[in-house]
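As a starting point, one isolated chain is supplied in structure tokens, in the form predicted alone.
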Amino acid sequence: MRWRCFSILLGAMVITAALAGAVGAQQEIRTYQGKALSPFHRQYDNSIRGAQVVDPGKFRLKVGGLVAKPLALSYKQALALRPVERVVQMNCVEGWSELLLFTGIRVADLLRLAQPKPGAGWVIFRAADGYSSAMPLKYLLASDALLAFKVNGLTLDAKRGFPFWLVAPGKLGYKWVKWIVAVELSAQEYKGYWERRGYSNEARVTKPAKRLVE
């Protein structure tokens, strides 16, 4: 028992700091278009059960649910989707904010491939860690939200949300899922980890946040 318990936080610690390595490699982008960035690592933490370690080797992207095509895509084939770059704040419902440059993935891209059947209105998504928040389907679309795989040019690593980190336009951050999973489209509205405790399910912005920059 004692050997399987090193062989498996051996096993995290490598994965860990093959994830640094390629971090450390890049370099960090800390303005874009004129606009100053807030930065990639940062000490707080307001996840539910702390950074999730995910293997990338052993990773799959599952799509399911309401498609006609269920997914389940390795890391690799997830971004050899086309991906964007685009500089989003997220809002926390704490009263902060970051402004950061990200690079992902369309989630209408990923949806498109899965097909959603008719009936369809809420896409879950599901973290790691058991954590989960949904929204509307048609507002996925609208607002061009992204898996994102990268910010401020940096692979996102354990702490930031490896692998996919949902950036989703006009939402507080409860609803920017980390370490995603699987995603899964209902016909159903769907309550998440906070809006099970009573957060909002809509979760818009309605005012400017203190913004982190250091």
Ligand SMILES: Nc1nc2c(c(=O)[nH]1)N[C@H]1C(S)=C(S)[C@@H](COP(=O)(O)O)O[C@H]1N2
Second form
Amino acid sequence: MRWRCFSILLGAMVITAALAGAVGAQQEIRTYQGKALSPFHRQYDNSIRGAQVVDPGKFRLKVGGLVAKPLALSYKQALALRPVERVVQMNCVEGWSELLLFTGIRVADLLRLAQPKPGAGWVIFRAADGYSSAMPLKYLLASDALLAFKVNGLTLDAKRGFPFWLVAPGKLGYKWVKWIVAVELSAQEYKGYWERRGYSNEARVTKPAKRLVE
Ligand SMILES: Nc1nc2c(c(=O)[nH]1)N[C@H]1C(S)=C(S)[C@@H](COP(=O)(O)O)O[C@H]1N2
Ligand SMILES: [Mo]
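Moving from the form predicted alone, what structure would you give for the form predicted in complex with the ligand?
The complete assembly is shown below, putting the previous chain first.
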């Protein structure tokens, strides 16, 4: 009798798991270690051209420029680079912030795979909407910067930055490039979209924004 109960329970669990897998169900994580996270879905969108649709089949994550081993990884190949989870606060220069749980691959892992050539000093991130921003190679190798593919346990969508959203701890939101399609190493300092319009290229978070999107 006990065995029968157990097998029914086991059967139910297998069916539930199979169904969840079949529809690709993902449950949003809203708290992490006692902290309330900001929501994945929100109305507000402050990007230069709005949502972008990147075809996951055609997509290749390119890493080029001053590297010994240029890369062109499929979405699946990129995700195989040992993802990590981090809760990080993103601060927009406009005075609002979000606390989100990111799942992503380390930018440092990707860069080491591509083998930066001597003389490479800056890393430029280019996005599907024509947006770009860059950061020093030294910062990226030493920091916990990620190419995130999930937020709060949900795969990024056309609004949140699918396929990859750059997580740059300690840097203002305009360094957090969404819809990343290419990474380029350069010897020269590079100014991105907002940096060319007068914003600091260092973009250091000095005072985390109080206004948290919840
Ligand atoms: N590709 C791309 N990435 C981008 C932007 C953009 O316009 N295009 N805006 C940046 C800014 S200013 C911020 S604050 C963050 C979060 O913006 P969101 O509100 O559009 O999510 O994304 C950054 N990444
Ligand atoms: Mo921003």
